[in-house]
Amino acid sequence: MAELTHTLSRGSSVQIDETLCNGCVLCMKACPTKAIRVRDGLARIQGVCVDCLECVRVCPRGAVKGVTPPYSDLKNGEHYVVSPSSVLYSQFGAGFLPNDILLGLRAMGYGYVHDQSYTSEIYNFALELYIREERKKPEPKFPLISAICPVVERLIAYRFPSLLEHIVPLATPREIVTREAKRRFSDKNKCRPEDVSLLHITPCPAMSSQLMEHSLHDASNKDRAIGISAIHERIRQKAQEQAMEQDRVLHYSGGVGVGWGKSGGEIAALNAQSLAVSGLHESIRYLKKVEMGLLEDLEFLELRVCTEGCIGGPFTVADRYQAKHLIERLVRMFGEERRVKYNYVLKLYNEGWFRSQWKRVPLESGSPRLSISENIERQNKIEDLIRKLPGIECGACGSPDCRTFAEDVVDGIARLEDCVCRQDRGRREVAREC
């Protein structure tokens, strides 16, 4: 099969409300890819956004928002398959079990409800098989990095391209769900998979952007993603009505699938030297460590940019610590093992079920590519400029820090006169001379 290039989504779910933004520096300073500048008193995104939504979290005025399509945009129908992230199970308090929630979704009129937590358990076994295969290679790419968090994937592609080959190359649960849910539904209902639309219910803006940009494999332009926060209230109503009718079982997974959304979910049952890290800055710190070759004893590294994992995602409703507590209870209730049978997954694995024909490539900034000599010259100019700057990292010039400001001046998108401290120093010198 020809290798296809994995075009990572460049889409961003971040929108800035100009009527609320007062041009402060908080979002600009929080951005891990330095993609934001403040110009004419307003924050603007002008670089590569990895959809981590750190800017949304730090904005005190609610001007920076992560946007999910509203519920009213969605059409229900028999050909609509819905697949909720397992994070949904932690969003309704202790009164609702996963099955109640899935029954609620079914009652909302969707033709088929696909329990994503079950797919995650299948994937977890496949991951273990892949790690075993990697151990046998002469130069294993350890630590392998989880492919679950799409922001981590984009951060690596943009800031740590040498680590792209460390990302687990299997098709991810969200890709498998996209393929399998449609196939199963179309088999059962005698229709073509192409005619089936899939609705993902997700805590994650990056996953939603991935889908909207058509860079989620096997997804079609009829598929949609909606934030948990946009559909939460309706599910609660329906789940409450359904709670009495416990006749149907839609939830199949054990504790591993249910706990998938919290930090450590992927490694809970994994037989490998593994570690789970969550939070944007901690994840970046670990990526730097891997790049320096410091974690080669580790076989698998789970990274999620949201603190505590996907249960702390921007489109969640419940408090992340309460959600974590609830998930831990559910994990105890459903058992800490996978309910999937090993031999079943082994068969699927050998049949190529998890194979992905996509190759991950670096995410480029889009600015013209300079030669090494040109770049050396540029770096020297930047270094000379930095010496002229105060180094107090105030951000008042509209760039996130003095170094980035120097880069912006050299690249012609800012002027040295924009440095407020230099203006002030100039004024004071003039005053002294008078």
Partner chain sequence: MPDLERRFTIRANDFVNAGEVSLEIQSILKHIGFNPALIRRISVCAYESEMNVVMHGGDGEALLKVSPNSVTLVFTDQGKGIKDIELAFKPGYSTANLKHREMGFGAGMGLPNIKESADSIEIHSEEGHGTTLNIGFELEGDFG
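No experiment lies behind these values; they were computed from the predicted model shown. Numbering follows the first chain given and starts at 1. Here, rigid core means the biggest group of C-alpha atoms that superpose within 1.5 Å across both forms. What changes on going to the form predicted on its own:
- After superposing the rigid core, the Cα of residue 20 is displaced by less than 2 Å between these two forms.
- Core-superposed comparison between these two forms: the CA of residue 409 exceeds or equals a 2 Å shift.
Beyond the form predicted together with the partner chain, can we have the form predicted on its own?
Excluded here are partners and other molecules; the one chain stands alone.
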């Protein structure tokens, strides 16, 4: 299988409504990759956006939004495979079981509904096998870092590229579903796999960007993602209509797969020294610890940028704490063990079935490509300019901090006169001299 490369997505799931933006700089200050600038009183994305949507969370005016295609843009049909995130099971209250929700999706006209939570259980055991292999190496890459959250992956690729080799190199449940559901559906229905489209129902806008990135490498890729909030009410209606159809089973996972939606769900059944961390700033803090070599006694680190895990995603509907309570109830109901055939999964693992086709590489910044000598000259100019700035990190210039402002000036996308505090200081010094 050819190996493909993860590169910077050419699109972003973040949109800024200029009619609502008042240039308050809160989104700019919150961005972990310093991708936002405020120019002419309006916020704009100018750098590397990792789709964490921290800007959406802090915007007081609702001017910054995370978007996926609306449901009306999607075509139902017999060649559509739908794969919902396990988070979906926590979004309808205690009156709906996972099978009810999957039956509701089936009633919406999709040709095949795949229970992604079952694939998550299979992956969970494959992850355990990989950790066992890593233990035998003279210098294991511990702690291994979860590959499940696409935002964490992009943060690492941009801010912590030395940690890319710590990301688990297995195909994620999403990748496995995309590959296997299409193959099985096409075999059963006598059609070509490239004619089958897969719809991911997700709590996370980063999924849309990731699919867009993959489609750049494969023009035949018609897969799409839609937010839970965009399709939630229609699923509810169809699930209620299907409430009496109890003889058809579409949900196969145990509590392990169902529990993946909350923080700690990935490591719940993992026989390894592991830790789960959620929240953007906490995730960054722990990545710094890994980079400094402070967590080498840990074998696996589950990171999610959304608070409480994927149930706190921007496209969820239910309150995250109510959703967490419901997931914990479902885990007890379906059991705390995986419902997988271990020997069968071991066979697949030994055959390389879980190998990912994606090779992860660092994300490039928006800075111009320069030779070594040109880059040294650029850095010297930046350092010289920083010494002339007030260093109060106010953001009034339209850049998130003084260093970034200096970079913007050197790169020609900002003017030194934009530093309001420097001008004020100059005026105060002139006034004192007078």
